[in-house]
Each structure stands twice: as C-alpha cells, then as structure tokens.
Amino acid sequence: MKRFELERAISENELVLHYQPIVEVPSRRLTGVEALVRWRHPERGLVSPLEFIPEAETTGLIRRLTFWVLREALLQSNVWRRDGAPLTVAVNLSVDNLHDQHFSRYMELTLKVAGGPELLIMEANSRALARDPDPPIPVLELMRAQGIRVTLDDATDEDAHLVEKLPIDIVKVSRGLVTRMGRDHRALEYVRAVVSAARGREIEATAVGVEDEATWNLLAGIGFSSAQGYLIAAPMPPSQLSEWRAARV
C-alpha cells in the first residue's frame, strides 16, 4: 500500500465509515456504535483497515486519517440525533494521536462544528498504551473533562494494571479472550479478572467478538454491561444500520 494512494483516498473521499452496533446486556437494546473506517478502492473494492492503518501510522498519515474519521463520525451522529434516534459513536485513536499536540485543538474545533461531546467515545488500544513509556494521561483526562467518554480497547489479562491506572470509563475485553472463554477455562478466568478490575473502579465492561449464543449467555454473569460482535450484527453503512434498527423495533 503506497503512501500516495492513501493520501488520495483521504483527499478524494474514497474512505467510508461502517458502524457496528453495541448493545446492552442482557436486554440487547441498541445503545451505540463503533465507527470503523473502510477504503472504497477504485480497483480493489472495499479494503479492510488492517491493510492501511499500519501504513498510515508509519508514514505519519494517521493524523489526517483520524481527523477525517472523527469529523465524519460526528456528522453522522448529528444526523441520528436530528432524526430523534441518538446513538453513542466510538472512534478509535492511535497513541500517536494522543501525543499529537494538534489533536486536542482539532477535536475541540470539530466538536463545535459537528456536534457536542455527549455522544462521543474515544477508544485507545491497550497494547499500545502498555508499551508507551509516557502514557498520555493528561490528554485522556482532558477528554473526560470535556464530556467525552474514554475506552481502553482490546484489553487482555495483562491489562488489569492499566484499568487501575488510566482515567477511563469503559473497558473493551479483547475478541481473542471473548471468543475463547466458552471453551477455555483459563480464558474465562482472564476475562473475569479484567471485568472484576473494571467493576472495582465503576468502569463499564464491553465484550467484543460475541459470535454465538453460548458466549452471549455468559456475559451477564461475568458482569459485562454491553457487547458487540457478529451474533448481534456486522459493521454496516449508515443506511443499512437504519434498516437493521427499524427491523428490531
């Protein structure tokens, strides 16, 4: 994946956002979505972010990419709010974003133009934060002070110390643990440990990668407050999400 291709994708609106529903446990009531970027490549069709996010991070394009995602997600959130169907919208950040001196200012300006912070959730990857020699705690605190909720994403059994240390509102337990916990006793114990650490600080816990009813049936007993995964719905464009939502009413 070449840098110039990704620059073109950002500047010429080849990127699109799909939204994966997040539902309440155990009611399955829709409460929010996670915004997930896709590249509508003119030759290759829809390209997964796994193929271009690493390039964006290594080439410095992650700032422009994140700014684009944040703006588009907030604009879509405003549409849902205007239509009387507000949903929280979660946007993924890289650690580079959190250390970027321009990011906080851009976020403030975007919130003024594209919608307030009350429905915005910012997600930061647990592994990247664990490796960071200078965790961006002041930036996380600033976001929370502005009314933005903060998520520790992709948390594993190694991240209980991050739950204890970082100013966060939500912990997302990793897909790898959640998909295994129904058949792997050790994975289940790891999940319980992460959720217990979160609940000890009154932090919500979300299960990621819920793909079958057996896994779903474990969630409430463990202490999860919300979940997302293909059992509930795959990521989808806004128009399809509206249809999916209407069919559930």
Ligand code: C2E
Second form
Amino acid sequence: MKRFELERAISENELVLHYQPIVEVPSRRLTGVEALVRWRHPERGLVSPLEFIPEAETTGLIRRLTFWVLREALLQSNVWRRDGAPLTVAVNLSVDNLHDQHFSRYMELTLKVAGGPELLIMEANSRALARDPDPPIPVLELMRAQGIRVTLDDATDEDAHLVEKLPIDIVKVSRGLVTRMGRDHRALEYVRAVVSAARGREIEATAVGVEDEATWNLLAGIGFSSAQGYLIAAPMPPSQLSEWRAARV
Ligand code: C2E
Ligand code: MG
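Counterpart to the form predicted on its own, namely the form predicted together with the ligand:
Now the complete complex, all chains and molecules, led by this one.
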C-alpha cells in the first residue's frame, strides 16, 4: 500500500464507514454503533482497515484519516438524531492521535459544528496504551471533561492495570478472549478478571465478537452491560443499518 494511494483515498473520498450495532445485555436493545473504516479501492474493492491503518500510522497520515472518520461519523450521528432515532457512535483512535496537539483542537472545533458530544465515544486501543511510555492521560481527561465517553478498546487480562488507572468510561474486552470463553476455562477467567476490575470502578464492560447464543448466554452472569458481534450483526453501511433497525421492531 503506497502512501500516495492512501492520500488519494482520503482526499478523493474513497474511504467509507460501516457501522456495527452495539446492544444492551440482556435486553438486546440497540444503543449505539461502532464506526469502522473501509477503503473502497478502485481496483481492489473493499479493503480492510487492518491493511491500511498500520501504514497510515507509520506515514503520519493517521491524523487526516482520523479527522475524516470523526467528521463523517458525527455527520451520520446527526442524521440519526434528526430522524428521531439517536445512537451513540464510537470512533477508533490511534494512540498517535492522542499525542497530537492539533487533534484535541480539531475535536473541539468539530464538536462545535457537529452538535453535542453526548452521543460520541472515543475508543483507544489498550495494546498501544500499554506500550506507551507516556500514556496520554490529560487528553483522555480532556475528552471526558467535554462530555465525550472514553473506551479502552481490545482489553485482555494483561490490561487490568490500565482499567484500574486510566480515566475511562467503558472497557471493551477483546474478541480473542470473548470467542474462546465458552469452551476455554482460562479465557473465561481472564474475561472475568477484566470485567471485575472494570466494575470495581463503575466502568461499563462491552463484549466484542459475540458470535453464538452460547457465548451470549454467559454475558449477563459475567457482568457485561453491552455486546457487539456477528450474532447481532456485522458492520454495515448506514443505509443497510436503517433497514436492519426497521426489520427488528
Ligand atoms: P476493533 O476496534 O477491535 O473493531 C472490532 C473488529 O472486530 C472489527 O473489524 C469488526 O468487524 C470485528 N468483529 C466484530 N464482531 C465480530 C465477530 O463476531 N466475529 C468476527 N470474526 N469479527 C468481528 P474491522 O472492521 O476489520 O476492524 C479491525 C480493526 O481496525 C478495528 O478493531 C480497529 O482497531 C481498526 N479500525 C477500524 N476502523 C478504524 C478507524 O477509523 N481508525 C482507527 N485508528 N482504527 C480503525
Ligand atoms: Mg474499536
């Protein structure tokens, strides 16, 4: 993936956002979505973020990419709000964004233009934060002071110390653990450890990657308050999400 191609993708609007539903446990009521970026490549079709986010991070393009994602997600969130069907929208951040002075400023300006922060959630990846010699705690605090909720994303048992010290509202337990916990006792113990660290601080826990009813049936007992995964729905374009919502009620 070449830098100029990715630059073109951002400026020529080749990026698209898909939205994955997040539902309450145990009611399955839809409360929000996670915005997940894809690249509609002219020759390669829909390209996964796993193929171009790392490149965006090493080339510094992640700033423009995240600005684009944030703006697009807020515009979509406004559409849902105007239609009388508001949803929280979670946006993934790169740890580089959290160390970027311009980012906080951009976020403030965007929020002013796009409407209030109460439906916005920012997700910060736990692995990147754990490796960070200088965790960007003031930026997380700033976001929360503005009314944005902060998620520690992709957390495993090794991140219990982050759950204990970072200023966060939500912890998302990694798909790797969630998909295994129904058949692997150790995975289940790890999940319990993260969720109980979270609940000790009144942090909500979300399970990512729930693919079957057997896993779903464990969630409430462990203490999860919400979940996302293919059992509920895969990420989809906004038009399809409207149909999906309409078909559920
Ligand atoms: P993530 O933030 O952990 O997002 C969840 C990923 O798990 C998504 O992959 C989603 O499609 C997938 N997933 C959800 N439920 C299931 C399930 O039941 N089964 C399976 N097999 N997969 C499930 P996706 O969309 O490929 O995104 C991968 C990662 O790319 C994200 O992981 C996130 O770290 C990153 N990413 C996506 N969009 C952005 C973005 O706008 N900015 C940044 N910085 N990173 C992004
Ligand atoms: Mg995420």
